[in-house]
Every structure is written in structure tokens, then in C-alpha cells.
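The chain below stands alone, shown as C-alpha cells; this is the form predicted on its own.
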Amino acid sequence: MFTKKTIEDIEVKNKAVLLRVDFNVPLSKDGEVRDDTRIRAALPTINYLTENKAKVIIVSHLGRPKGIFDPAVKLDPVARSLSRLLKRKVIKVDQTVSEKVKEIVSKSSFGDIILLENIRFNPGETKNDPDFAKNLAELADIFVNDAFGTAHRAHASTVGVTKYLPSVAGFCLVKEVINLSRLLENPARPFCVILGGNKVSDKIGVIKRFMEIVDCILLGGGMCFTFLKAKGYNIGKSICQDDYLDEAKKLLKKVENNNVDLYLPEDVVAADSISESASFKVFSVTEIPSDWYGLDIGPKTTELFKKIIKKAQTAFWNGPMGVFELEPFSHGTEGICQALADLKGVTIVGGGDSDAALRKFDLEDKVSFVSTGGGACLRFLEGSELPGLEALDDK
């Protein structure tokens, strides 16, 4: 259940609406729009407020400015994407508070699309400055967060606003919630998590969570050699995160204590260079050389990971198992990716480099869910507050 108030509960015909968004999007070389999955997820909202004639002044970040100007990650691009994908005129403005902006905002008809420059552009931003904050609410009359992935953020744009303006949640945003919750909330059994990526530091919350819920973790990626080496493995110059074996540790303990199955890779690809042209050969996790890097489950512990996820009816990914990137480290990121898609139970996966994986092996539409913020999801699923979600005002 959704206990936050959405645009549905409010009256936005003829009001000025501050959307907050998460266009925060990759660029390709040439300075355009690499992937519109996250443009595309903000449009249900977008158009439901312009159809109901609501002047809308769209707010998102775009990479990590740091508070000062950076023309490389300006938002012409995004409003570039987003008129072809609304097929109708994006108005981009060149700053976010100004009194040209309240100017273009007080003259423009409702029922347009205002596009402000990247919010992270001022300092104010992740400070979240109340001034600053006061002076973004000031274009408004409403304010609705559509932005999942800032959502675990404290700033002026997604907590700041929230003390001026009535809030309300977008409909991508009710959506994550409602599709996270189904992980938590009597989840059909068996309840399988598959965790990768790099940093185990990232998913500490989310294992132990897991485990009071779950049937079992699966973990590859570069997080795995943390736990290998904990358990005493040679992990040769593998990725690991050596401030938190200690906590690896634990964990292992811990798994010996619950009743969850945990598994590690048996086997590595690993290579003597991080390339696509190095040389590289499958060991098994307690043969891995000492100047080897390990950079993909390998293929005995890709099969083992297919027929596991093969019998749960709830699954939940969250980062690759391996350098996807580079076509040799590609194929345990791959089997994971085809066994969610044949599964026939819930399937939900956590965004980020876990998304992009999906579309490059062309299965993003084969799965339940896919989340638009890593962050912020694995946050939301440890059980940890999401200011932006918490200061939207009540049902």
C-alpha cells in the first residue's frame, strides 16, 4: 500500500507544478542522449499533468557538477530527448533560480513543459539550502517527486521544497514503491537474491536484510572476492574491499546460523590484464594466480546459478557478475540475465549497470520490474529511510 499522497489526490489544473525528475541519463560522445530509459519513465507523470492543464517546471541533476557550472553535463541534450519523445516543444531555460526564470515560468501557458538548467549546477542543491529551497518552491504552486533514484537524497530539491509546497509522489515514483514492497511483503517462495557489482560496502544493508526473508543469496561479481578471501582464498589481484573482511566474515558466520543458502562462484574467469584483447582462462576460486585478475563467474558457477534461480518464484538482482562490458567477462552476467527472463515467478531488478545489462543482451522486456535507481532501491530494501519519499505529505 502507498501511504504517501499522489498527483491524484490534488487539484493541478491551472497550477504551477516543480516536477522533480531523475534524468540523469548517459551521454554519448557526441553529446546526446545514450539511453531515454529513465526520461522515458517520467513521461506517464509528464503527461498526465499537461493533459490536465498544469504548467510544468521539470527540475533533474545530470552527473556530479559539484555545485558549479560544467558545460558538459548542461541539460540541452535531455530536452532535446525529451520534445522527440513528447513529440511537442520542451521550453530549456539556462538556470534554475533567477528572476529570468520566474519571468519565462510567470509568462508561459499552462499546459507547457518548462525544462530548468542541471540543479546541481548551485551549491544550494545537496546542501539543501532552505534559502535556496524557498526560492525553488517560489516558481510553483505544487511540488511532485517522479525521482526514485534521488529519493535516498536529503536535498533542496527532493526534502527542501517539501516545507514550502503541498507534495506528492509522480507515478514512476508510487510505482517503485509498489514494486519494491512485493519483495518484502509475502513474497512467493522460493525467494532467490542474486547480488554483484563491486563494492560488497553497497550491498551490506541489503544481505542482511535478505537474510531474514530469503531462501538464498547468490554472489558473484567483484564483491564475491571479498567474501573468497575471507574465507582464506587466494584472490590473486582480484577487486576486493580488504576494510570490510571483517564484516564478510560475520556474514558468513551468520549464514551458518539462519536458515538461508548462500553461495559463492566455484569457479573464475580470470585474465592477466583488464581488456578485451587479454589473455584469460577459468580457474577455480582456490587456484587463481596470484597476478590474475578475476573478472566473471565462471562457467561451472553460472549453471549452478541458472538452475538455482531456475526454481524460485521471487527474484531480485542487483549488480553484474562480472565485466560485462568486455565480451569475454560477459557470460555469467549473461546466463543470470536469461534465467530471469525464463523465469516464470516475480522478477525484479534493481537498475544501474544491472538495466544496462538487460538491454545489451536485448531482455529488458522479459522481466517484471526493473528499477530506475541502484541507490536508492537497495536503500529502500535494507529497511533505510528515503527523506525524499518521507517528506512528501500523507494520505
Contents of the next structure:
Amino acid sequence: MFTKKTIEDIEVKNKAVLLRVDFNVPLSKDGEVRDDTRIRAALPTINYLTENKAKVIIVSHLGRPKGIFDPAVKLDPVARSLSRLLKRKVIKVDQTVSEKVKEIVSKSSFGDIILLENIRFNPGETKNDPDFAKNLAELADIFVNDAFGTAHRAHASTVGVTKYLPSVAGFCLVKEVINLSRLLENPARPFCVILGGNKVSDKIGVIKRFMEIVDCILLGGGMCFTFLKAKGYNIGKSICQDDYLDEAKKLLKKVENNNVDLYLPEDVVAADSISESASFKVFSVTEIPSDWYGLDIGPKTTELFKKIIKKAQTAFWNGPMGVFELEPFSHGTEGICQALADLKGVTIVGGGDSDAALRKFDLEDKVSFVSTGGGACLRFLEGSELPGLEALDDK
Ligand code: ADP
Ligand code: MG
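Please supply the coordinates for the form predicted together with adenosine-5'-diphosphate, as a counterpart to the form predicted on its own shown previously.
Below is the entire complex, every chain and molecule, led by the chain shown above.
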């Protein structure tokens, strides 16, 4: 259920709308947009606003410029990509807030699209500075948040501005919340969760929460080595967060008392270096050589995980099973992607790298929903409040 007001609950005609989106897209070496997924995700909201004769002032961040100007993350390539996708003009301005921006906004017509410069060039953004938020809010009559990817951050352009303007959700934000809520509200069972990626610290909250609601948890990727070490195995040079060993031990103990099956890999693909040309071999988890790196789940584990996923009615996946960017260590992740694609039930994927993996194997259209947010998706699922969502007006 979505309890916040949306753009359909408010009159936008002849209004100036401050629209926060998440255009934090990857750039290619020549500085062009390499993957426009996040830009495309905001198109329904932008089109709705312009078709309904609103003046749209778009705000986004790109990269982490730390409150100062950085030419490498100007939004010009984003403006070009957006303009191409919309097949219309986008007025790109070179500042975030200034007298010049105010003038450009006031001179533009209803139905126009203006893109402000990278909002994180201003130090007030991540500090949620009230004066900066007020200046930003003064550009518009209404605030629309469509940036699910930054909803877990209380910044000036996600939370600060809501103090000064009627604040509602855009279509992308609504879609994210509704789809992710399907995992938390009466999911069809069995409910299987597959978690990987490189850091336990990012995922520990989700593992804990899911222990209470899912039927089985499959752990792979770099983070499973912290668990394997916690179990007493020699993991060689595999990635490990030693400061999470105690937490991992506690979780493994808890599993014994909970009604949930937790699976760790039985075999792994290990290599003598992290490169495409490394020597690599499949090992049982009990026999990883001391100076080798575990870089993927092994074929036996992949088959086991696929078999378990096949029985699920609901599945959520976050975090690649291995270093899928390198061919020799991509097969575990490919197997999981394929199993999800073949599943008839609800299949939801979160995380930028997991999304990239689905695309690599050309399976992104074969799952029910891919979240545009990494951190925000995990925070939402672990039950943490998303400040950017909370700050919007209630229905
Ligand atoms: P997502 O973006 O989907 O949330 P993460 O950012 O948590 O995923 O993790 C993705 C990264 O984890 C990938 O770049 C991948 O190479 C890395 N990774 C996966 N398995 C391993 C491993 N065994 N050792 C080192 N890195 C790994
Ligand atoms: Mg990632």
C-alpha cells in the first residue's frame, strides 16, 4: 500500500515543479552516459508533468563531488541523453541555485524542462542545509520526489525542500515501493532470498530481517567467505570482513533455532589472482588453498541453488555470486540469473551490479521487477525508514 500523495493527487497545471530524480548514471571513458536505465525510469513522471503543462525543474546528483565543482561529473551528458530519450529540448543550466537560474526558470514556459547542474556541487545538499533547501524550494510551487535511489538520504533536495513545498511522489518512487512491498506483505511461499556481493556489512540488516520472513536464504559472492571463515574454514585470500566474524557466527547460530534454511556454498571457483588470465580451479570449501582467492560459487553449489530457486514462488536476489565481470568467475551468477528468469513466480532484483549482471546475460526482461536503488532498496527491505519517502505529504 502506498500512503503518500502522488503527482496524481495534486494539480500541476501551470505550476513550477521541482522534480528530484536519480540520474546518478555510469559514464563511459569519453564522458557519455553508458547506461541510461535510471534516466528512462524517470520518463513517465517527466512526460506526465509536461503533458499536464507543468514547468519541470529537474534536480539530480551524479557521483560524489563532495560539495565542490568537478567538471568530470557535470550533468551535460545526462541532459543530452534525456533530450534524446524525450525527443525534445532540455534547458541545461550551469548552476544549482543562483539569480541566473531563477531568471531562466521564470522566463521559461509551462511544459518546458530545465535541468539544474549536479546538486552535490553545492555543500548545502548533503548537509541538508536549511538555507540551501529554501533557495531550491523558491524555484517552484510543488516538489515531486522520484529518486528512489537516494530516498535513504536526508539531503536538501530529498528532505529539506519538503518543509517549504507541497511534496508528492512520482511514478518511479511509487512503483519501487509497491513492488518491494510485495516481498514484505504476504509473499507467496516458498520465499527464497539469494544474497551475494562483496560486503557483509551492506547486507547484514537484510539477512537479519529476512531470517524472520523467508523460507530459505542462499549466500554466495564475496560476502559468503566471512560466513565460511566464521564456520572455521580456511578461505585463503578470499575477501573477508573480519570485524563481522562475530556477527556472522551469531547469525549462523540463530539459523539453527529459526524456521529458515540457510545455505552456504559447498564448492567455489578459486584462482591465483583476480584477473581474466588467472589459473583457476574448483575446490570444495574445505580445501581452498591458502594463497588463492575464492571468486565464484562452484558448479555443484550453482546446481543446488538453482534447484532450490526452482521450487520458490517468490524470490529476491541482491549481489552477484562471484566476480561476474570476469568470464571465468561469471558462471555462478549466470546460473542464478537463469534460474530467476525461468521462475514463474514473483522475481525481484535489487542492486546496481546485480542489474548489470542480468543485462550481461540478456535476462533483465525475464524478471518481475528490477529496483533502481541499491542502498535504498536494502534499507527499505530491512525495515529502515527512508527519509525521502517519509517526508512526503500523507494521502
Ligand atoms: P549490488 O550492486 O548488486 O548490490 P554489490 O555491490 O554488493 O552488488 O557487489 C558486487 C560486486 O561484488 C561485484 O563487483 C563483484 O565483482 C563483487 N564480488 C562478487 N563476488 C566476489 C568475490 N568472491 N570476491 C570479490 N568480489 C566479489
Ligand atoms: Mg554494487
